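Next up is one chain by itself, shown in structure tokens, the form predicted on its own.
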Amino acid sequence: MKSNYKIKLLQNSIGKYSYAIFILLLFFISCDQEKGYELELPSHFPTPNIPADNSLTINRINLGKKLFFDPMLSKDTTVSCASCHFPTQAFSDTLPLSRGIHRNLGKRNAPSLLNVAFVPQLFRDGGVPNLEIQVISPLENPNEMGFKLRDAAERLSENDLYQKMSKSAYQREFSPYVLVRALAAYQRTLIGGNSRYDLFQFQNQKDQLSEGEQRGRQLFFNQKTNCSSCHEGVLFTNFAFENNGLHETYKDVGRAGVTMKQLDKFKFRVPSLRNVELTAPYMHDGSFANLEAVIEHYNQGGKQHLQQNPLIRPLYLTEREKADLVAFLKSLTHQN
């Protein structure tokens, strides 16, 4: 009997041990899962400023990602963020102003947001320090979701599959804190550093682009064109505000709707040009359908507004070498 007594407390003891063990592993398996998410970047790209309350991980990214296809975010559940901003177009729209609910028509055209991560100033006017604050734009202007955060926070938060999405990511209940942050954190991984251009100039690839866009790149960097005095570094942009020519009244005031200052009056911050042949139309009021009419406005030198940058002049481009400048902005095409 004794010797039948120390086996069943053996047994029993291991039992316990074994549960110890399974409950640790949960644990450890768990803090596996919020360990930092390396952001994939390419070699030649700078490292973006991630605030260090909103550190990327595995489950924030995954919450961001399903809260930006979910057109529950919406007033009358019909936009979702995805509905302006295709994963296909580079995350930008195919229309020049993007319909929000209600058909309503917004201000500007939307723009990509690969690469959203480091830009320092957001929306054309920069009007926003970064993408935890910009999400609340779209979110309750009228003619785009129409719904005030708290709200939107609310519906959501009767989704028993977002609560538990909220408590894996940010250890606690789905609220306004969580929706911003979760959004912030996926579009942060938006990255699109793979063209030819870039095999070509930083991994020595010299078959990628053809003689036409080597021509092209020849032209963009020259003196002849000053395209890299705005479009510069790996981004293709030095994040200026600059008037570009483009109307000769501008019914938008543009950056200085932000400063309130006379010399920002009809200024948009200058985008990059990665991914461009993916993002038209172009413009900030999406006013020029294609790569070509863009080329041509900056040959023509704009519409001499008064603002109007001085390097924008006519450039008496050949109709070959406006070819050759559209095949190179074609080549800063990311490649899956």
The other form holds:
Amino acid sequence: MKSNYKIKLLQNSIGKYSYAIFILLLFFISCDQEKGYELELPSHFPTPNIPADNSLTINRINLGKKLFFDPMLSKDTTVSCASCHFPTQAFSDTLPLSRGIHRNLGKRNAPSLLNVAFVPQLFRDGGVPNLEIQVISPLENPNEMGFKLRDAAERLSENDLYQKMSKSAYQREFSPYVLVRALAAYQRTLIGGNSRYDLFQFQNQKDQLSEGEQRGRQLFFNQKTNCSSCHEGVLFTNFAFENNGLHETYKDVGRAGVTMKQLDKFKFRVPSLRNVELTAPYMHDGSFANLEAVIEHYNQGGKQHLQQNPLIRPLYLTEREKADLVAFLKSLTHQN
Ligand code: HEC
Ligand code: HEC
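Would you mind giving the form predicted in complex with ligand HEC, to go alongside the form predicted on its own above?
Up next: the whole complex, starting with the chain shown before.
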């Protein structure tokens, strides 16, 4: 009788507490949604800078992803970020120069956004300091989306789903503040570091590269070509601004447009070569259609422009060496 009573008491108290436990569980589940999102970084990659006021959460990333693919961001609702940054091309464009609303032609080739989180100064001239500020540029550029940030935010704030997503991501109504941060958050998750080269170099899987690719790798990291003097390190770029002798005369002043320095004229950011197989056409103006043409350019030692970096000089490569270099570059493609 007595023990029965005890059991009853126990059951009662569980009953009493179960409500509290349920509330606690709910609390943890909702916390879980707001919990910081851990970027999946390959162990040999650096850690990206993430601004304190835009830490990553699932809700922010999901909102940014929806915005990235939404043509409602452009004035005439025909162009989204993905219209020039194709997911299948490592988020680059297939056209030499991108076309925006009314098929207006831009002045540069759209670069890949894979691993954009690591780029210290954005754009080929390094003119934009971070991904949040960057958003304003394609939005307001008349040759891209041609829409004021304020107007785009106002249009989207009329959408109930965006309002709902905005409140759960940033605890506030949809606004320019939310628009730029969510897009930046999404882009920071575009990371690719699982190429065959990565498996070969960092996971010791020596069968990942063919003999030709391994010969190409040796050429690439060798003073015979100097490629890795500029395309260095794990991201295959030192992020410097250089002239690689692309043209005899340039239409675009490049870095000098930002710094106003004579010395920076016709210099462009050294691009990462990760996923370069997918990012044709090449260079700031898309002037080379394929990697064979790029290698031929370097083999000839560039066009001998006055600003050309002296590391670019005739290489006297054999046909086999050229093919090996191309093969190596194609081993840098991220695999899912
Ligand atoms: C009409 C084509 C077009 C559209 C639309 C477009 N972009 Fe771009 N994007 C470009 C071009 C071209 C560049 C290179 C500009 C330069 O370097 O001067 C670029 C550069 C960038 C960069 C810098 C990358 C780097 O490595 O420096 C980021 C980030 C970016 N775009 C994100 C976006 C986002 C986000 C959107 C949507 C809000 C967007 N783009 C819409 C064409 C486009
Ligand atoms: C002096 C520094 C320097 C050296 C050395 C160098 N590059 Fe480059 N590379 C650049 C710059 C700068 C660009 C971008 C130029 C532009 O945008 O017009 C570039 C662009 C490229 C591109 C085009 C990438 C894209 O997405 O458009 C490829 C491919 C490339 N280089 C491969 C190589 C190879 C292979 C070698 C060695 C044979 C090499 N580079 C040597 C500075 C260099």
